[in-house]
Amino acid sequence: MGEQHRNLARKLVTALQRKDGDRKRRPVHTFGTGASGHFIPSPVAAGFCDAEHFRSPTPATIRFSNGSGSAVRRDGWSDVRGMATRFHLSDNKATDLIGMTLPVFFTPDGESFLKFAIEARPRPCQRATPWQKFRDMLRLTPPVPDPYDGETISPDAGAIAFAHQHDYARAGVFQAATIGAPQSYARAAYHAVHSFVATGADGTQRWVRFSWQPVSGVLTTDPEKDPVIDDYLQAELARRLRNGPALFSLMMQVGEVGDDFNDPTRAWPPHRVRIMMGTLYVEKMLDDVTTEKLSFNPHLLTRGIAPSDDPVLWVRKSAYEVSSGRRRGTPCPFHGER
């Protein structure tokens, strides 16, 4: 199964590769800003998860990023943003939340993320009739939107054509064509999407879902309108932390007997009972080649938290790897029991 999913991670990878990205960096969430801070957990949150990091306050370096495999920053266009997060532990050792500012992912396995990869490829834009979009409103699903001042190629069409003939991909896909840009990386909400399970401190093992909720609130632009500039996040953050460190609380949610634990497209009920874990402190700006040299995984966890048997957790184990080889990243530290 490791080759398996090797072999699939090494086209996926490629798959991924934007004729008009570079090869030299990540193929998505191409564009990131670094930057380091602390964590420190709540009073309640060893009871849930016996990790270290929920235990004692841990040292952190996070990656903020924009989701497009562009070789282009912009930070103004409608766009999946991304917080990859390293809890540095003692002995030299580490675990790594990923999240996304989507609450689903598009496909439920990894056969399946690779056709969505080479159906969803950008193509050229064109802008839709009203005939199109009266025909998508008929259909209850969003059109493809027009395209931005300057952009020729639309990230969306293909995404969208794939979500019609693919239920499963319905909910990601058509929020991510409509979820605006944030005003700032500290006001967006990243979700882990994948379910792990998590061992309390009394050994009672449950199945969670990861997502930070930033303080300050989140607050995004209107998708529908032409970004004013195209380059500020970067800025906007140092500018922020200038004036004291950006707070996100991680929540844990819990979930119960009927959820899917292991398909990443299917929300669980709002309901489900949601766990403070602690608060993320984002303090201070990294140099770009600290954070891009970096390689994060989500599956580098540690004693406290497990995998599940997500099919697309375990092929983008093997996918971060390819990528880091690709572009000669820093090698990813897997430590602790997993």
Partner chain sequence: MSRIDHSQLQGNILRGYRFGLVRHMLLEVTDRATVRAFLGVAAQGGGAEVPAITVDQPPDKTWPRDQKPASCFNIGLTFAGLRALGVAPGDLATFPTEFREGMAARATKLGDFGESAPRAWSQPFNRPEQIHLVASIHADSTAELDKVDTQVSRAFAVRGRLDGYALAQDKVYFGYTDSISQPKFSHVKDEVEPIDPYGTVLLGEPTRQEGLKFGVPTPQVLGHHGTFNAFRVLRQHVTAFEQYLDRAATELLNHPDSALVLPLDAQFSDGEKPLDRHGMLREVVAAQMCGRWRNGVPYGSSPDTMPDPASVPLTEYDYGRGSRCPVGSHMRRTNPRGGAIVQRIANYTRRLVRRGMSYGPIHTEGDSEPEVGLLGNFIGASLGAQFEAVMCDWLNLGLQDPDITGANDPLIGANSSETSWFDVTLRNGGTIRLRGFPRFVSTRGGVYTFLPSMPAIRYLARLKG
Second form
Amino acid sequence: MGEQHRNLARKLVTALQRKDGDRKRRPVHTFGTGASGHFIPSPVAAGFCDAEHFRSPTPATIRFSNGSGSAVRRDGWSDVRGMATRFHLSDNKATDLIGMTLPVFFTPDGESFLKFAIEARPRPCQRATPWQKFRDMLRLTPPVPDPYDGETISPDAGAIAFAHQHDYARAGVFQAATIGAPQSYARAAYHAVHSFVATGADGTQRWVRFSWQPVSGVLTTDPEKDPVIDDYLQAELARRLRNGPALFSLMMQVGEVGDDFNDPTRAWPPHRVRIMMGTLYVEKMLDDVTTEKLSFNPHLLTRGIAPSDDPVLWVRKSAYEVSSGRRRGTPCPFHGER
Amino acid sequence: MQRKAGWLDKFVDDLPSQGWFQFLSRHLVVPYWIWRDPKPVLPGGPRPSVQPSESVQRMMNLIMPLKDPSPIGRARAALAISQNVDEIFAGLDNVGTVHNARFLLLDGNICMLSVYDGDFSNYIRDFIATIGSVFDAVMKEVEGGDAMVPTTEHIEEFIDWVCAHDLFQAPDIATDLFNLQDAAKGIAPGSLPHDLRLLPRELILQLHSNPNISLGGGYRAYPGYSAAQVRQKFGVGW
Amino acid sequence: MSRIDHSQLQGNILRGYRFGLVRHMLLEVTDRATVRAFLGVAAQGGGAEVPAITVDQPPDKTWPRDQKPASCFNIGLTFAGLRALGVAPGDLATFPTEFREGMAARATKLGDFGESAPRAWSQPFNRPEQIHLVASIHADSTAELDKVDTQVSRAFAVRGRLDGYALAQDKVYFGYTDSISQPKFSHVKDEVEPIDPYGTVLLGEPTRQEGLKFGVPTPQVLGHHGTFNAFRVLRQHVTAFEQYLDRAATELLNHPDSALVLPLDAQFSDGEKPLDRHGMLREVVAAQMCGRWRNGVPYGSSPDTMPDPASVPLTEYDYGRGSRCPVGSHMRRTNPRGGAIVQRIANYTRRLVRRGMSYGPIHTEGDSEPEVGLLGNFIGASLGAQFEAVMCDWLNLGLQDPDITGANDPLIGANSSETSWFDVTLRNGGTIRLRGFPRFVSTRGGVYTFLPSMPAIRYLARLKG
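Having seen the form predicted alone, the form predicted together with the partner chain:
Below is the whole assembly, all chains and molecules, this chain first.
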């Protein structure tokens, strides 16, 4: 099983590498901004999850990122953003929580993700002709948005074609295509997408999903206006943190009978019980060298929180390790594990 | 290299903001598609669900057109509610599954908006059993309502009627609209391919069939708890 | 005296036949005229080639109670069946929505999802449009069943047959004694439960809810004194159930509050041999999940020992505040009796007549365990107000008491091991929450049928066109 995952992971990391990407960096979520801070659990958190960081305040390292794997930073373009958080536990142990602004994943397992990565590989994109746009308007379909200045390849057409054939990809692709750009990394909500099994103080197991909600609120840029600045998110965060920490609430949805615990393409409806698990204080910027060396892994968990059987979560374990090795990052927490 | 935008590009890009083009869209393009691809009316109210949190704090958005929308008719409707306060509270306190209920007069309609727990038809049936007289008083003021008075003897018809007048609740996940439209045509959800780019058109056409809808299933600060659970937690009894 | 003419009712509604065997035939009407002729004869006492439809009481009352016929024969029609027989569209539209849509369309409400979803149902339930009639034959020998079967097969296309039988001592496969408590109608003497009005099962009669009447489909002759039936094929996962009892008993054995579940000096047998403490705790879990000990004794009447059922009244009890019978038990969920419930006005309003027989074992390749289960009939004047109401708000969801809201029936509910929970009651009023049990009963198929009165069957037989 492990070797099978690693083989698939190698193929995945290769397939995700954009031709305009940088092989010395991450194949996706290439540009990141690091920060440090700490997490303070809510008074009820430990009752629902007995992990150390839900029992006592914990230092944290955070990497915000743009989803694109292009070697050019385009903060203002519509793109999924990431927020990877490492909680530094006692005895030099750690646990990671990796979220993105998309509430669902594109595919339900590793094999289909490889297929998606290949079919939705960025392709040359062009402004639609006036006739194509006119035809779309007559079909009551919004015309394909014009490429940004300097945008020559795009994954959108491939992703939409994939979702046409695979209904599980619809929600993810639709939301990714309309996601926009945040005004600030501190003004976006991030979702950990997979289900985890949380064990409460009394031993009760619950199948749960995590989301970070920005205390300052969600705010995206105006999609009607041309994005003018390619690189503003890092400076914005630095400016923001000079005035005080940026706060995120960690909310935990509890799964119910009939929910799919192992399929990350299906969001749980917003009516599930939500537990307020704690607040993250993002306090200080980290330098880029430290940040880019970091190797996160969604499987780096700790007692009290375990992975579900979600196959994408399992293939990500190997994919993050392969990617970390290829770019010579700090060794992945699972490096050398057999 | 990207193609530069010429005058024709700019002209077409600007079309949606042109009055004449909007007129054309509204009176020609949309009606054409309504004729080409009519959508069945999607049923009102929350959809059945096996998840407990979907089955509590459900919404009813009942829009009932008044027989007489003049101030006189609207006053009669207002009286039908205000003269039955005891009946309403007796119902609330004994049906036990209602979080809140509100009545509005909105243009020529009387609207009943409520948040309740459990199955819709059980909620309505239990309410009719306790305060059928209030429903009768309201139904007498409502178009097509006479046929269902007394409601205690037209239970099934009344439940179906309410379902038809309760607003369709748009899915919380936008792309689920495809599945709901398929299901209304008897097609198994997920069995047909759908072009995501057509979702806006599907919505436009659906809004022709269901002009008034609820946008999503509502947003809750404390989801997943029944009225009786809240009352029990606060120690006020249920 | 009741004004109900019992000679005009089908015999399987107000009482059970208590035969040893049953065969349900799932039939399609392929030749309308033949079927009408068949029904005409069947509803007039039968003939050489046609079985008689069994009535509740013959007009001349010539059946001494102890001399049963060799077999009983009854029919129910699906909505597709009424249409196939030529009921006018205007009349079809007067049947209630849930019946018109059919059981498969109501799956979510009934908790039929995942492996219980209609798309996973076995033949012929995966083609509900082909099921027009369910003919039920009750007898004590297969030869009698076959005799009637042969006659029926001449008039219909047979899409499926389901054979069931009564297990010894009215048991079901989980080991419980079943069919103890049923609605009691005006003609049956009763103990503590209120008499159920005939409207519980007969359309056109007053119901338990004051002033409330269920709609009678038209024409009057077709709808009057008819009733509805939810016929379900329910697979019972016996091994999973017994294994879970083992696990739960071990948990309770080692629990610090074990003595509050069952006194440490408790001693009882399973009726044959004495049980050790683990064995007794297994029975306590089984009893609390059901509401009755497996031998039929109400758990609330005797929470510390499983007594001889002959020594305890089996139906005379109620659920007071201090009852040890868990609110979440199967019995309390399906019939809360006079116990406090959130929907105060609904006590006793969702009563159902239940008639079930066991089936199996059926060996299927690739299945680790032969299939056994229950062929269940759940009869009432309104599927929506009775069967569905119990299924979606009480049996699953648990809306009737805030202590169980969010949990499903431990025994037959739509559970998943990731989310299931059940509170075992303790002697001091506290509880221990059990978790992680799977679904023990899954749905293999089912249909909603209309059980017409005798005049209605004759009406159907006379339809033209």
